[in-house]
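Single chain ahead, written as structure tokens, the form predicted alone.
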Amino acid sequence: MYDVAIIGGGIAGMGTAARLQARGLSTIVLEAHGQPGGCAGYFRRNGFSFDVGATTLVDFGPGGVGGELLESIGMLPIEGDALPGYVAWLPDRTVTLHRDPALWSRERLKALGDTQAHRSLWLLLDRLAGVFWRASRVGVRLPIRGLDDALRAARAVGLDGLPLVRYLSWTLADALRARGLGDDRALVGLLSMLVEDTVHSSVAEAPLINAALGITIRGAGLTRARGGMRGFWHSLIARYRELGGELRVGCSVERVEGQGRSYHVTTRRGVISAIQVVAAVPARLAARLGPEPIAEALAPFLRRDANAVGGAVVVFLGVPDDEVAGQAFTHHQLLHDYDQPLGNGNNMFVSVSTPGDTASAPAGFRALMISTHCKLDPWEGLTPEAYRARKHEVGERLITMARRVYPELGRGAVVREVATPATYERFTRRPRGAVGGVRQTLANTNQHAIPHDLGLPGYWLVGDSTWPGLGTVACCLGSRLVAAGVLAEGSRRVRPNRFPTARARGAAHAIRNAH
């Protein structure tokens, strides 16, 4: 019997498993796909390594949320490149989204407007981001479900940040309207791209605090690992196995039964027994697999969020160096038409591997990803012929639009593939191919988010369906909170004859000293 079985090998699942293994617990990760990663995974093709979702690691420097994960498991910093920022290509201008705060402060006023209203808005966003990034780094936990959670949140926010809590009921649109900036096309267009990319929401619906964190995410530090996400995963999995953790890939879970100190996880390759279980899969899948109390507890959340999911289309290109020459930055965000809805290529994200990164592409070539969000319905119920035609058409459209940045893009490509929601459903088992958690709104995030603990002792949820939501940094924070909960649950339980060996006695000591 394992101390903990973790279902799902994405960042949240592997992060939780590695933390617990480092504290002396025995863990096993069950991943349905042929390799870990989930929506932050990768695939290989003809010597190229392509990122299938996340292309950068957020806040993985010293003192950051991701940095704390590495430190907690005794892992060296990720080898890679710190990105200086992105370039945003709006219909009528470009804006450089600098990582450096001073450069970004000057650029946004120069490119988007230097009125008192603009300055007031950026000041508010900066203040919100500063306070709540700090709170995230010290492990604030939401939703608040008791006095302990409330005190923890108050300490995390600090006395200077408490007045900003009143903005929990604001959207980004409220902040724009309050300053008379709701009709500023360039400003709203840029913010729309940023909040969709980071919280999968719109200016009208995005909670202001979450939007502020997303808009300022570059300031937390973005790292592209050498070899892309493949390089990151190779390092993390190697460390997890060094710690004694067990990872089973191609091992899909069919159901979980039990309660309290005894769970049985039925997989295609047999039954796994564990004292505790962590479901690091989307909430809809967690409800389908878990014991009945978990399905019942999740039912109202799933009904609420049924229409708050979306997908993505991604084009993967392996191209000669000269097709992506001439740009100082390797990451770009594009908005083509202020008056059209976001998604389906009207806005898109372009990520190019670093020059000389032969772990990502053969010498003389680069790996490039173009991604855009999309609705799920248009990809469902298609005949094979209609699906192939739609997939080809959207792929060509994205490449054509990306030629605003790289005019020769794709003309000499040696790899050209397109992923759709059907692709994500097949390879990551995400229901309907939905990616990145739900679109964050006032009704479903922060105090209204799905909690990690649904009341069944020793059964936990983590990942982009739960608080704090999507992205590598959010999943790292979730892994920290759930690992702490697992350790605390273990310390409360007396388990006779569980510690007969020296290694197990070390595990008991680690549990007793977890807090």
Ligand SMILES: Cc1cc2nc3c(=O)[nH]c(=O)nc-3n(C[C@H](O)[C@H](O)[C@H](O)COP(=O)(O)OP(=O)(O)OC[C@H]3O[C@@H](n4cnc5c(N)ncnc54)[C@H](O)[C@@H]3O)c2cc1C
Second form
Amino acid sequence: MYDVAIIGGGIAGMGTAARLQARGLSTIVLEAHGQPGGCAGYFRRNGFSFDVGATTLVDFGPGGVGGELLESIGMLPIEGDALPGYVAWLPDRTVTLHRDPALWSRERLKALGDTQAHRSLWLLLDRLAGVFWRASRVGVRLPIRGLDDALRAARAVGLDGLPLVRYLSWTLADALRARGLGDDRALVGLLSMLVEDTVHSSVAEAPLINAALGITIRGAGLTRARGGMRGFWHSLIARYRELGGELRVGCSVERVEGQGRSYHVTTRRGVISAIQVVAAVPARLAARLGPEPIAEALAPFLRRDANAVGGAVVVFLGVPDDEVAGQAFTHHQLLHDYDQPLGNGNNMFVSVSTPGDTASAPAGFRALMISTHCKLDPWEGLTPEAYRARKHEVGERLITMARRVYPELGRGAVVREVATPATYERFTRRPRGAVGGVRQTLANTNQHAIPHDLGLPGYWLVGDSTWPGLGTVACCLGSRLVAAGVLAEGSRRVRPNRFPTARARGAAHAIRNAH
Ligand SMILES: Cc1cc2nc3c(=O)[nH]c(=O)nc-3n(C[C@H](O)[C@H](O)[C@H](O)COP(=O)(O)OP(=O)(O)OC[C@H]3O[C@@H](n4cnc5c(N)ncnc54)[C@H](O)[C@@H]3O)c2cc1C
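Okay, that is the form predicted alone; can I get the form predicted together with the named molecule now?
Once more the chain from above appears, this time first in line as the rest of the complex follows.
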């Protein structure tokens, strides 16, 4: 009997497992794929290592949300590069999205307009970001479901931040309209790209506070690990195993039964029993796996969010160094047309491995990923030939579009692969291949987000379909809150002599220390 079984070895599941293991609990991670990582994972081809989704780790420096994860499991800082920022290529100009706050303050006024209205908008976004990044770092928990949560949230936001809570009912478009900036094409174009990437939403619908966090994500720090996500996962898994954690790959969970005192997890490799369970898979999968009360509690959320999902297409290229020469930054985001809907290349992200990072690419070559959002239905119900043709067409289109940054891109590529929603469905099991959590609106985030605890004792949900949403930073915060919940639940159940083993005494000690 394990203290905790974790279903899914993505960043949310592995983060939760490592934290609990570090606190002395016995944990097992059950991962369906042949290796952990999920949407933040990697694959290898001809000496290259490509990131399948996330290419950057957000807020992993000391004091950051991800930094806190590393610290709490006794892991050294990530070996890699802190990105100085990246370049946004708008149809009529480029804007350098500096990480450095002073450089960014100057650049945004120079590139996007220096009126009183522009200054006032940036000031508001900065204030919101300052307060709510701080709240995230101290572990604010939403949705608020009791006095304890409310007090915790008030403390996290702080006295100076309380007046900003009124913006919980604003969208980003409300803030633009209030300053007469709703029709500023370049500004709205840039903000649209940033919110689509970080909260999967549009300027019209994105909740203002979530948008402010997304727009300022560079300030929180973007790190590309040496060897890309493969480098990160090697270090994290090594640490988890060193702590005594058990990771079983190729071990798909088929169902979970139990009533709150203990659970039986049926996998394709046998049944595992655990006192508590963390479902670190998308909510739709968690509902399918059971137990029944979880499926029932999730049903209204899943009905509400059925259409708020989207996918991604990613091109992976292994290219000679000289095809990506001539740019100071390794990351670029491109918008091609202000008047066309975003996605399918109109808003795409290009990430290149760092020069000299031979853990990502053989010497003289670089690993490059181009990603863009897409709708799911055009990829569904296709014949194999139609699917292949669409995949080829979109791959060519994205490479052609990326030649705005790298004119010779792809001509000498030694690896060329394309991932679609069907790829994500196959390798990460995400239903319909939907990635990145729901498209955030006022109706489905924060107080309306899917909580980590659905009322069945000892059964938890974590990952990018629960609060606070998508991205590595959100998953790390979720893992912190769920680990604290598991420890608290464990402490309620601990009775003298109930756990006679040395391992369990360690666990009980860890639980006491957690409070
Ligand atoms: C193209 C793209 C680019 C992105 N870029 C960034 C970025 O640069 N920075 C950033 O911070 N975020 C980025 N993201 C978002 C980020 O990758 C995800 O939000 C995050 O990785 C989700 O983690 P998760 O643990 O919630 O879910 P997942 O990564 O989906 O992990 C769930 C795991 O559960 C496993 N699983 C599923 N079903 C079962 C089962 N029945 N039994 C056992 N295991 C199961 C899956 O195989 C998977 O490993 C990007 C995402 C995509 C798709």
